[in-house]
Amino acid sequence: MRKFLLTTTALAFCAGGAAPAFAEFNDRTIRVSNGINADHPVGNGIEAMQKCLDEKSGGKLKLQAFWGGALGGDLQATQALRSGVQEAVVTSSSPLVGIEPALGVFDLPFLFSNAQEAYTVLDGKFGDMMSEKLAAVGLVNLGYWENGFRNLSNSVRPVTKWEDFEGMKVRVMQNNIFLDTFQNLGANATPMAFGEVFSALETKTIDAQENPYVTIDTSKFFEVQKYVTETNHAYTPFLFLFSKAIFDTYAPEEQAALRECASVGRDVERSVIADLNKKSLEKIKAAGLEVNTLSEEEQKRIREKSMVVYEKHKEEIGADVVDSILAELAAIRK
């Protein structure tokens, strides 16, 4: 008899045991916005991130994601995430600066010289304790996705120096640290809409512009460029930001959930662009562009040039957070 009672004893405990793996879970049904297409590498990242919460929730956490904007823009599903009206967002950093000016931080000249320096630094304290500025804005941080490094294309000559700049007309982005960038290094500056760069490029209305690889690949600047230089003067996250009012009524279960599965996508995310900007560097370099890199002692002469303009944004971002993120990349690269 006493055999029996601990053998029923231990059915109803396993039986009980096995019951909450997915009890403290939820149907929920996350809406993620994206200014970019599904195609883009966060769409791999997406699709990583699903499998992982499958596994976890037993596929009651469902991610629906809207990409090219259908949901608005970044900073409209930004304000919406903060609202309450909206769960999720992947979105570059630079449209939030008006939400949280320490973002400006990341569209700092010259920041990283590769993306492991970024990694490190993004995805330790400094990370943690731009996350803790963004909760306080109502957002929680899942983690930092990547859109990646911007580097040069021109018709004018190779850069192998910060002098090579001058008198070259760059287009820009409308931010003002950007302008202020090249603008130092003696370039004339042009902002312009991205649509119309290719035209102005051809044209020679403009000498140069700068992204990414991947970008300058799909949009066929190499059509109308001679010169690709790897000057990585830009890198800029994505933020995989959820709203911390909706956040705040989840399991703790399904919050952990979340941001180990953010992670798992963020790692796919990342190792997808880094193939796909191999892949365009490479179409670069086949249709007849003259690339090069440029040397470890120029990116230290360029940063230095560079600091100026650092000094001139510091107060709007923060000083406590430019002067820390100097303080880490300069232990790093001890």
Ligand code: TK8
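These figures come from a predicted structure and were not determined experimentally. For the two forms, the rigid core is made up of the largest set of C-alpha atoms that agree within 1.5 Å on superposition. Positions refer to the first chain, counted from 1. First, how it differs from the form predicted in complex with this ligand.
Taking 2 Å as the criterion, A287 counts as shifted between the two forms: its C-alpha moves by at least this amount when the rigid core is aligned. Relative to the superposed core, D267 undergoes a C-alpha shift smaller than 2 Å between the two forms. Here K305 counts as shifted, since its C-alpha moves by at least 2 Å between the two forms after the core is aligned.
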The other form holds:
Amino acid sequence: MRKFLLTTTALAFCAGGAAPAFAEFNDRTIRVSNGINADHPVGNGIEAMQKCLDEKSGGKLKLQAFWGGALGGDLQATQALRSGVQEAVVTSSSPLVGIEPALGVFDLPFLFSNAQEAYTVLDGKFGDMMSEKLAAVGLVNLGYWENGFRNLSNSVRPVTKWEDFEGMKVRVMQNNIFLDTFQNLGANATPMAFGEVFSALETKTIDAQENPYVTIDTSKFFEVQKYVTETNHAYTPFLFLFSKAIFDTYAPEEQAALRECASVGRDVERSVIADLNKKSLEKIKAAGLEVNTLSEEEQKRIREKSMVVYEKHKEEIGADVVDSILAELAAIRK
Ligand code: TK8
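Swap state to the form predicted in complex with this ligand from the form predicted on its own:
The next block holds the full complex; its first chain is the one shown before.
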């Protein structure tokens, strides 16, 4: 009897106190691909996410970031996630509308009027609903990071009114809503993968592109552009996507750590963007670009002209999805 007790005590000791730390975690290298460069605020976000993962996993979960489209563009990398050959990607939602048409809701022109509005919608019920749709196509969305409000840059003329778009060759993302928004303004919109934009601007295959200031800065588009207009025509999110096929093989503790740390990274990334935005604009000016703004009247004209795009794409996005985001925005704005 005594011997039995001693044995069970020893066993209990082994199972409890002497268990190795972070036993639920495996040594994993998680490849995260990005189209943008390492000095984009996503880099700060990934650093913060790694620090958080180090603490939670005892250094076992390691992010390995690839930049500048080294593992392929947004769409290609996302397909690699769906087929389970790559772990993660930070991608724009816009090129993924062929995979999940509801994502097109974020491409509607002038949908969000400020970043706070976007955060409330994306980090809340609506964002969760969209993440469920992504899970159904093999993608776990760990959170909405920020790409941000988009502005037009070009090499031909100052753009201060909608007539200035006439005939301008504007690169747009591979996305019908962006294509229509710019065609509707009179531009000659050309869909193109992000990785081709710099050289297409340099060789004048295209005149213009549109991206947030931090991207015009960190992807060096200012080197091959002459004018920028603060159009703020759309706020597009980045999605931190994980391959569902791979995620499903991870322990619940690993999954939870990834979700929590992705939120930590997201918050850091957003705040770095808020700070860098102004600095990027200064850098763009210092590089000799002419920076224009739209008068309030002109903003209103362009916005009103663009509203046809909502009706045109409502069915393809899903009428319920469009109605629900508009209702949520109306509630926030009250
Ligand atoms: C980077 C892209 C980029 C996006 C674009 O991979 O394509 O213009 O804004 O940030 O996702």
